[in-house]
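The chain below stands alone and is given in C-alpha cells; this is the form predicted alone.
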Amino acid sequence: MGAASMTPLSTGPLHGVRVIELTKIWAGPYAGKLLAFLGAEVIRVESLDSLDASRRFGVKDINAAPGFQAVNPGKCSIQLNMKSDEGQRLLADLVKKSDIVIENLRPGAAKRLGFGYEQLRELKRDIIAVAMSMHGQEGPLSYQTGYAPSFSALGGVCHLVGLKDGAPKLLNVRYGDSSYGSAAAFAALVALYHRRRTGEGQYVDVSAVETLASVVGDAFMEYFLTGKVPTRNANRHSEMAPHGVYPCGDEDWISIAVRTQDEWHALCAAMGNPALAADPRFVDRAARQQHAAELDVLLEAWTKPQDAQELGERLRARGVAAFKSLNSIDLVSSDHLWRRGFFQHVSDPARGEMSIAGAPWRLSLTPAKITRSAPRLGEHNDYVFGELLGLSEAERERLVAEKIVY
C-alpha cells in the first residue's frame, strides 16, 4: 500500500482543485502535468491490468521509466480495477470529491464504464469532464484512434514539413502530443473559470486532429483566401532572408534569421564583407529571397569552420537573431535555463534528488512548487482510499486481497 498520508500542494493558482486523470502515454498525462504545475492535486487512476505503456518504455522497473517520469511529476497514483463493480463505485466516490476528470480512453469507453459526462453529472452537478480523442467523441470518424504521428499527418502539419520538391515529413519533435495536451489543459482552465463565474460544469470534447490543424491555421487561411494549397518550403520564410540552419564545427549547427535591412547590414559586417550588403542579388529582402539558395551557400561556407556557440554570441551582440542548435546535453546544462527556473529539483524515494523540466511559463502569482517526482504505482492508495474516501485499514487490505486495488 502507499504512504499513510501526504501533504498536498499548498501553492499555485489551482490550489484546492482536484483532478482525476484516466489517461495514458503522453498527451493526456501532459494535460494533467500542466494542471499539476499550476497547483492542482492530480490523481492518476491506474492498475496492473491496464498499465500505462510509458511505465515500461526502456526499463524493467515500472517506477523508473524516463518517459513516465517526464510527464507525471507531482501527481498522485492509485491502483483501481475499473472493470469491477466495486472499483467503479470507489471511482464514483472520488468523482464526488473532485473538480475535473480528464480521460483519453477510446471514444465511448468512459460512458460504457459508467463515467460519461451525463453519468458524471449525476455524481457531481458542476463536474468538468475533458475527453481527449483523435477525432472527438462524435461524428463519422470518431471510432478511429491514433497516436501523435497520426495527429500531425491528419491535421496537415506534416504536409508543410520537408524540402520543396520532397515528400511530407514527420516532425522529430512531438507536436502531436504536446500541442494536443496543452489544448486540453487550456480548455479545462477555461471551463473551470466558467464554473467559478456561473456555478456550471462543462463537457469539453478535444480532438487531436482539430488541435493540430489549428497549429497551421495560417496555411488554411491562405488556402481559403487564395485557393492556393500551401507547399513545403524547407527553412524558407516569407518575411525573412536569410532564414535557415547552417553547419558549424564539431558537427554543430547555428540558426540565423534576418528580418530588417539593419540586421542584414549587421550580418554582412560580422562576416567581414560589408560590400555584400550592396550586392544586387541581396540588396533587399525581396532580392535575398529570390536568391536564397545562393545566399545559403555563402553563409554555409562562412559558418562551417566556426564554433556555433561563439558565433551565436557575436551575432546576437550585433542585433542578429542567431543561436546554436541545442542537443539534449546542451539543454540540460544551459545556465540560462537553470537561472530562469526552467529546470528544477524534485525528490524521488528510490533515487533521491533528481532534476526535471519545470513549467513552461512564469507567473506573477505565487507559483506551484513541485517537490515530488512522478509517483510509484499505487503510491497514494492509503491517502486516497483512507484519508479522502474514509476506508479503514481492514477495508483497504480486503480491496488489495480481492484485486480491486491492483
The other form holds:
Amino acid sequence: MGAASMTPLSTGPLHGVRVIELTKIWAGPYAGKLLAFLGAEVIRVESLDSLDASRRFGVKDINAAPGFQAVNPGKCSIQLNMKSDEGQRLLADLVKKSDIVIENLRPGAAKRLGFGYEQLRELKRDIIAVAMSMHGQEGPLSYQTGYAPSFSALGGVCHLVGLKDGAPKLLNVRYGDSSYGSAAAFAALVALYHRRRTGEGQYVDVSAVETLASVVGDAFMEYFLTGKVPTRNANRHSEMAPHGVYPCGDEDWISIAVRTQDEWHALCAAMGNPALAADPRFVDRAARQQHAAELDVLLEAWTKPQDAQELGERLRARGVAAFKSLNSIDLVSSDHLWRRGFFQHVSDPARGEMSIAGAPWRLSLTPAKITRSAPRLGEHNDYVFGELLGLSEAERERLVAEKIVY
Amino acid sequence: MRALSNLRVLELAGGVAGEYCGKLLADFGAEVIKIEAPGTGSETRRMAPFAEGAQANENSGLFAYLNTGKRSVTLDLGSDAGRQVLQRLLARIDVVLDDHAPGYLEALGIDPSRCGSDESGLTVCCITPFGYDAPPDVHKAYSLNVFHSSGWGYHSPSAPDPGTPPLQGAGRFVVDYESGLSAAIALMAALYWREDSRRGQFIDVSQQESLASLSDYVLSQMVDGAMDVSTRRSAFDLGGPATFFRCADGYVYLFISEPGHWKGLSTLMGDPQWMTEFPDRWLELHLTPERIERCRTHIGEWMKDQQKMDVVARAQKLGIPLASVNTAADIVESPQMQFRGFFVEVEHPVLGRRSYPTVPYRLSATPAGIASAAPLLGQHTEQVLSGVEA
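Switching conditions: you have the form predicted alone, so give me the form predicted together with its partner chain.
Up next: the whole complex, starting with the chain shown before.
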C-alpha cells in the first residue's frame, strides 16, 4: 500500500512522528501519552502472553479496564508475541519505520528480547531509544526494583513530607510514575530535535530516583551550602508565614500563603483584627515564623466556621493568596478545567463517549486533538501489519492462527 | 555536541517555575539570556538556602541552582528606554519564557495572541497558576495554593492522620519543578514543529493542570465515573499493607502486593511462625484491616533493629521492593548516584566550588551538562547588549 492511503491518526506538533512503546503500567505509558497528546502516533506493543497488569486491575474485560484507559488515550495497540522469532522479526520491521522506542522493562530485558539500543540501531541508524528504570540501566544498585512510592523514598521526597517530629509520609502513593514519565518525554523530545537538525539518533537512559530527587533539587543545595540535612517540617516555608492549610467546617480546607507585609496587613484586616499586625509576635516575617504555631492556632479558629470557597474569594479580593483546597469532587466538576478543555470527551467504540484528563498546555497553532479513547487490545493490528508493514490479509490471518499476533 | 545550541531564549521569568524551565534548556546548550531588574534582580536571589557570609543577592543556593549556564542582563523594563532595548533584542530571539501574571508581556509590547502571525518564528511560553485565560481574581497564587488546587493537596499525604491538616507536598517547589518540566515538553514539541513550518506560536501552560495531569491514573477514572469521587482525604490511596517502618538508623518503605513479595519477606525475616497463619495469596484476594494491622505490627517489631541500607540490599536480592527513606546526605553518598555522576562540582565566583544536582536523563550523543555557574547580577549586560544598542 502506498503512503497516500495511510490514515493519519493524529495531528499536532509531533504529527508524523511514530513512537513504539514496550512499556508497562504507568510511567512508560505516561511518557507515550504526552507524546500522543502532542500529535505523535504512539503504538503500544502488547500480547496476551504478557498482558499489562493495568488491563486486568479490577475488571474482567481487558478492553474496559479504567486504569489502562486513563493512561493510554489516543494510542494504537498491536499484539505481538515477543517470545516468538517471527514476533521479534515483525517488531524489527516496525522499528525500521519508527522514530522513538520507549521501554520501561527491567534493565537488560529489552536487550534480551533483541531490542537493546545497539540492536535497535542496527535496524534503524537514527533511532531514539528511551530506556526507563528505577535507578538507571547500569550501576551498583541498578538491579533493584520498586514502584512509585519506592522512587519517592529513594529520591528524598518522603523524608521531606510530614510533621517535624513524625514519621516520613508519602506526598501521595500515586505520585512519582507520571513525573518520571514526563522527564522521559522531555529527554526524548530533546533527542528528536537534535535528530531533526543533524540526522543523529541516540540512547536516553532515564532514572526514576533521579527524577524524584529533582523535585526536591534545592534541598541538595541547602545541604551543600549549609551542611545541614533538610528535613520535613509540615507546612512551614522559609519565605512565607503564615503558610498553611486551615480547616473550614467539617471537611473543607483553605490554603493561605503570605509572603509580603502588605499581604499580612490585608489578612489582619480581613480577620477584623488590625491590631494583630502590630503584635510583636507577628510584626514581621521572622517573628511570624518564630511564632508560626501560635499564628496557626489563631487562623484555624478564624477559618473553622467559614465557607472555604467564599473565604478564598474574600481574601483574594484583598490581595491575599487563599484558595479552597480542591477535593476530587471539586476537581471533576471544575467549570474552569472543563472550559479550558483540560477535561474533555473522547470517542469510545463501546460506550460512544468517555471523559479524560487531557494535556496541561495549549499550543496556539498546533493544538493536538485527542479524539479517541484508549485502544482495545490489538485494535490496530490491521493498520500496523497491513498498512504499515504491507502484510496481506491471508498472512495476517496466519499470524493470528499461529499466535504470533496474540 | 549540545542539542539546543542553536536556540536563543529570552527568560523574562522571575519565579522558580520559569527559571527551572530555562535551566532545563540551558543544560542542553540553549543560550538563555535572563533579564533582571537593575539593583535587585530575580526574586529567587533572595530565597533560601543561603551561603553564610556571602554578599546579598549573590548568596542564594536556590538562584545558583536554577540559573546555571545562563547569562544575566539587567534592564529596567519600567522605562521606555528599557522596553525599546527589549524590542531590539527580541529580533534575535527564538523563545520568550515567562511566568508572570497574564498581562505582563503585553505591557512590555509582546502580544502572545499575535505569536505565529509573522515570519519571526518567535515562540512564547507562559507558565501561570491557572492558565493564561484565568480570571484576574486567581492570578496571584503561590505554590501551596496551586498544589491545593490540583487535587494532590487535599489528598496528600497518603494515609493522612485526620487530626492534622493536609500538607504542602515535599519542600517548597514541587509545583514549580513539575510545571517547569511540563512547559519544557510543550516547548520542545513546538520547536520541533517550527523546524519545518518556520512558525512560532504561543504556549499556555497551567500549573494547576500540570499537577492534575500527573494524577491521570486516578483523575481520568474519576472524571469518567469509573472511580468514586469523594471528600475522603484518602481517595487517591491504595489498599494493602505497604507502609513506612522505622529502623535502627532511619526509615524504610516496604511495598508488598503479591505472593512473591510475601515469600521473600518470610525468607528475609527467618521464616517466622506468624506468617504461616496468613492465607495463600492474601495480598491479592484476602486483605482485611485486621490482617494488615497484624502484619505491620510483626514486621515493625522485626524492622526496628535493622540498619536501613543493609536491610534494603538484603531484601532487594530476595526480590522484595524495599526502599530506604533517603535524606539528602544519603543520596549524595549513594554509590548509584556517584556511579551515574548525578552531582557535579561548579565553581561560582561568590559561592565557591560546590556540588550541584543535575538531571535524571543521560543522553548518549548530546548529554546535558552545566556549562557555567549562575551569573552574577548583570554580568553579561554589556556583552549581550553591545550588539543590540547599535
